[in-house]
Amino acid sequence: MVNVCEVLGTEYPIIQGAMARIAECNLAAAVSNGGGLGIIAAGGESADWLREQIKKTREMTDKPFGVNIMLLAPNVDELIDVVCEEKVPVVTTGAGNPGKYIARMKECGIKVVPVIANVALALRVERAGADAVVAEGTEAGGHIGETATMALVPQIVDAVKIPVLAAGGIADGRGIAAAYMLGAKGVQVGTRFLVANECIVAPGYKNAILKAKDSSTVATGRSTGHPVRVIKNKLAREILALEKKNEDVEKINELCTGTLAAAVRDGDADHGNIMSGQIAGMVKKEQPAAEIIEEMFKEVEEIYEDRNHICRTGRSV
């Protein structure tokens, strides 16, 4: 099995989650400088914006970084053109099958790592030439699938021969160690990086994460076919109320219009769409991105050193 760090060109086997309107050059460069793979999220953005972000990231780091492309974006072909022309080291994809784009990206020297939520898609992207996959469980923030990380990861690992990174519900060394026990060779982490010093979200957004408890998130939008995990607030309750009434998708979408920007830019904790994973209740402090990475992997080492205490005396793992 190929080492994930060799695939990504990183010191640590960790990818920063692609958070739309949030993951831009400052956070991406900080994560890459810290030994992980920083990601620029191109979802909802223009090709010109993406090209400028790539340029700025290269000015801030000489380490590998990546771009995430949402395949449902209306300008997806333009975004693919940009990453190919700029020869971005790594591209992650979401919201669909990137199969028709993979060969072109690989011809440009790009490592392709789709984010998937089921075995069927994992097999399809592997056949199309993906270098690795991120198996993302429903514990994750933002757009989610239905299967939990604990159940999803080992099934993906058993199905494919390429490296698997786990995502969803991972915020510290315990989560990383657990992912490895499930067969993953790396992780993708989003929510914890929301409170990185270099993350551009408004203070109100960060405070919502830092104040969160174990039960503070909810999945909205199930009735639309596109569930999204967010922090419970007035907006989330309004969306759920509309869904309970079986209101039209158009009415729900109208209510949600502009709410992500309200959260990210204005820090609106009541009417902003504060996307977050279920592990928000474990996130307790702001830190530099590099410190977050170092702390998590130091915890992994401590857990690994303690592995022989799993079994009874005289047995080892």
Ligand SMILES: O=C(O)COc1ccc(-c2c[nH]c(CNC(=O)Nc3ncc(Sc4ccccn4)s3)n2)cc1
Given for the second form:
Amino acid sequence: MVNVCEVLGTEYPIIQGAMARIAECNLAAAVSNGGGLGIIAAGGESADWLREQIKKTREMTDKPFGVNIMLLAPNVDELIDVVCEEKVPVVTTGAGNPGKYIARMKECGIKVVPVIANVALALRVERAGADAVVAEGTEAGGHIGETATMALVPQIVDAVKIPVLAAGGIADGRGIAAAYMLGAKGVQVGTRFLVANECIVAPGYKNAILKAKDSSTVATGRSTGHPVRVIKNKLAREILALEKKNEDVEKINELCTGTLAAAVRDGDADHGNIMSGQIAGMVKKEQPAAEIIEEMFKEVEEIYEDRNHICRTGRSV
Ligand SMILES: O=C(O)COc1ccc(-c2c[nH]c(CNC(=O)Nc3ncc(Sc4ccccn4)s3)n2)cc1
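Target state, the form predicted in complex with this ligand; input state, the form predicted alone:
Let's see the whole complex now, leading with the same chain.
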């Protein structure tokens, strides 16, 4: 099987998660300079914005980086044109089936790594030519599937021949080591990078992540067909109350209008849509992206060096 670092062109097998309206050139360049694959999140942005972000990222790093295309966006075709013209090294996709775009991106020399949440889609994108997949468990922040990482990852590994990266609930070396045990060859991390120094999200958003507990997130929008994991704040409770009353999808979407900007730009912890993974309760320190990456993989090395506990109970190797 191909090595994940060969696919991504990185020192470490780690992709930074694409956080809509948050992951732009500064975070992407910092992650790439730190040995991971930084990602520009194009979800909800214009083609011109994306082109500018790619240019700025190239000014800040000579390492590979990627662009995430969120397939619910209305301008997906324009964004695909941009990543092909700019010959972006890696493209990840989310919230849909990228099958019809894969061949064209590969013709442009792009490595395509779809984020998937079930075996059926993993098989479809592998057949369409994906270079690897990110198997994202329901623990993740933002738009989610229904299966937990612990159950999803080994089933995806058994189903496909291309490398699998695990995502959802991973924020330290233990999560990476666990992902390796499940058969993954790398990871995608989102929530922990939200508090990277280079992440431009408003301080109120970062503080909501830093003070979160294990029980601080909830999935809203299941009734709309697009479940999204967020911090359980006043807005989330209002959405859940409308869903409990089986309110129209339009009414729920109306309530959500402008709330991502309220979160990302204004840091409104009560009325903003604070997308976050369940692992936020373990994210306690704002630090440089490169330090986050170095710390996580140093922990993995310590776990593998300490093999005594990886054996039958009562025996030491
Ligand atoms: O199975 C199929 O054919 C398509 O159905 C799918 C269903 C879900 C997914 C999926 C789950 N997780 C991911 C990757 N993660 C994500 O895409 N996370 C995202 N966070 C925020 C996003 S922007 C947004 C999107 C919807 C509502 C509000 N905001 S996208 N993709 C992929 C495909």
